[in-house]
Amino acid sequence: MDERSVGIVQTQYVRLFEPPNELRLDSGEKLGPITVAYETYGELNADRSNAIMLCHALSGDAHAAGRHSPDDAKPGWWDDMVGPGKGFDTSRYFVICANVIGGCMGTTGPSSINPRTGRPYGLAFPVVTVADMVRVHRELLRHLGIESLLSVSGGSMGGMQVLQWAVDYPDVVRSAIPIATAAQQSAQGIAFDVVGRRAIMSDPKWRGGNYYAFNDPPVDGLALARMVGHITYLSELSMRRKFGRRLQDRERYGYDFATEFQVESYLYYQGDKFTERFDANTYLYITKAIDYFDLTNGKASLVEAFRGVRAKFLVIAFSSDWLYLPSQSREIVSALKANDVDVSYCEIESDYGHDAFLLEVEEQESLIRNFLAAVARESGVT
């Protein structure tokens, strides 16, 4: 195994806010108990000072690092930015990646067993929001005996979560990561997301989200919500270089409705691959929880939402991302400057789009390295 590899991993499983101590969520709704999914790489040091909190985007989990087993062919989601010597440096720091609630990766979520009627939730589960998935990831540090966080750091959904627990728990982080996201889901965001919720919810097999019974979910509509998703993850330019008008497994032009071209079939695949892993409600619910994510709620501005911040940030985008553009990231800058917060900008040239946040880890390794050592020098961590 790779010498910087975190090496095999478990992950943990912990019931938290077990009644009548329910977390009470944005809409009103109390919900307890909760397990929460979660991964931890590195030793934290003797004052508990060295601890990173890892936030993941729409589709991931909590295991960011390392395999399961000697035979587990995927490593985890952000392997290439986690480990001794890496971008997060476990030989230095104590890294933590916990599934958000919702999910269905080991956090309790609509696919989670409903202790009131012994089925799944369903559409039973209520709805939750990004500062639900940050309350929940603070009780879990509570858990662990953590009582602040030398850093926070996510990309797309994860960098929502950096900017809440920036906001809400500012005595808390000490530093914040937030990568290729914005201060609020726009209303191109949104709109794609509510034509993959309709795919899903208007397959049959949905049932009215009632499908766990019958064992036979809705991967039609899921796969067909990952395909139109997976779009705004790419650049135009990444897919004419990858894909062009190029034909798969055929040499002209058929004239019927078969798969032809090559991004047809990668489209597909991505989509089917997709339903071996994902619950369809989940993804109905992470949806609405990013459509709902707006810092100036109730605010009067961005610049005002981020007044009593007091990490130091680094902000990351990347050129071609057209699903959080660098425009939103310079917002953020913008206002925490207003602020006086000490935040640092870097747009990374890049052709991948969104995803660059997982591809382009040469250059982001360095910058979060870097800051990373400033801040555990300034903070005093050894």
Given for the second form:
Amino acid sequence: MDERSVGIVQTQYVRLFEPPNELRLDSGEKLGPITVAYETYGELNADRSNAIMLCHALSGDAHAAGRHSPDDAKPGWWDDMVGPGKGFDTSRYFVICANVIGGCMGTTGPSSINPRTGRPYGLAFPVVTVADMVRVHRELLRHLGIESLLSVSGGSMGGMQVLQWAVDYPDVVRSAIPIATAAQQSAQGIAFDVVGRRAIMSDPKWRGGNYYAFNDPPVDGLALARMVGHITYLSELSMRRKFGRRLQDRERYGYDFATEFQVESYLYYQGDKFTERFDANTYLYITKAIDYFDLTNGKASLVEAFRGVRAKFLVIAFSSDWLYLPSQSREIVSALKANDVDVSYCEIESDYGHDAFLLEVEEQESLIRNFLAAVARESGVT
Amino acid sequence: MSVAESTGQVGVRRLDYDVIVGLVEPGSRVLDLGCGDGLLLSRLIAEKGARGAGVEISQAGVQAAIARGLSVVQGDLDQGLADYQDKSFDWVILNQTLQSLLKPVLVLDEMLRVGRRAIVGFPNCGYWQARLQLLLTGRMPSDRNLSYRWYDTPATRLLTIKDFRAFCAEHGIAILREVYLGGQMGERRHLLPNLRAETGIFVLAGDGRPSGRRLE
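Having seen the form predicted alone, could you now give me the structure of the form predicted together with its partner chain?
Complete assembly follows, chain above in first position.
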């Protein structure tokens, strides 16, 4: 096995917020118990000062690095960045990644069994927010006996969690690396998400969210939602380079509605593959959480929202990302500077669009490794 | 390529850095505009215990500066310094970058707003070798160390020490100090600097220039 891999890893589970200590959500509802799926890589040092929290994006999970078994075909979602000698160097740092609340990869979500009814929650699951996700993971840290984080990092929705962590727990977070993200979901982002949700809810198999008993989930709606979403992760240039107008299995146009363009075939494939591993209701809940995300919520401005933040920041954006634009990252940087927060910003040249945060490994690796080394040095972490 | 690297002094002991490090008092808050790979900033932190931040336009420069453990923001100075509050720095440095700016007046104005004092260092086009080259060959002086030509040089603003003095006088900017570096030896020359200095380094007073009062 690759010596820069964390090797074989196992997802762990913990039950938190046991009644009567339920979690109070932003919506006002209470929820508990909550099972949290998480993985850890590397060793926690003696003074517990080398922990790094990774936050996953919409369709991610707790499995950030390594493989679950020797014949596991695919490693974790950020395997390129997490391992001995990699950007998040597991020979130096103790890295934690946990699935978010509302998810379908082991953490309590709409497909989990509601203890009150003995059946899956479905739409009885309360609406959650990015701040709720972070609250749950803060409790996971307590469970692990970790009082401070050397860093918290993640891209896209993961980046939103990073910002929320820094704002909500300034005493815990020593540095923050939000990547390809924004301090609030844009109208355009909400617009794409609502198309996805409508696709799912229009699928007759969705059955008002109570499809779990039927063994016939709304895969068409979910696949369509994913197809729309996937378009926003690419860029015009990356699509042109990857597919152009090339046809899949034909020499010339068929003048029918069969799948004939390569890009068409690719989106179908991505949509269908997604339905094998993802729950349609979770897609509704997580996109809703993203849409609600607005760090300025209840505050006069983003500058106000960052008041009290003490983490040192490294903000990373990608030039061709049109889902979360570099200008949205610069807004974050600007508001942090207005608060005299120590902040670095790098806009990485890339043609990959939003997906760049998972693909542009080399540039991010050196940035993150060097940034973390400086933070560790300044914090006296050895 | 970073802006600082474009000045053709790569690999040579940076005498301009020595001068600037000498000017800055220990413990100062410093903003380095066009900080390149962050070498000057890291020297200011190491040798003067400065608290520093940088702005750099190139991704390579930002990467290199972060590798030095510095806080650097990738940005275009021609967009101004709106993120920074009035007088939030003791020193704002613009070294070997003025000549690359599209809006030098805006940037100088912003420097004097944001900093208590400013340091501006630039190549002097009045230097005798440059004058001689244009006079004798009839062609624009090209950078001696790097092979920039008129069509590919990042230097879009060509000025002399006299020009900069005149600019400051016209705009009511107080020059606190001038340092000249000349020739390969880098000694300071006070006689006929506009002719004999390769580089001019000016210390400007930022006092009395609150935001909202523009140079022009």
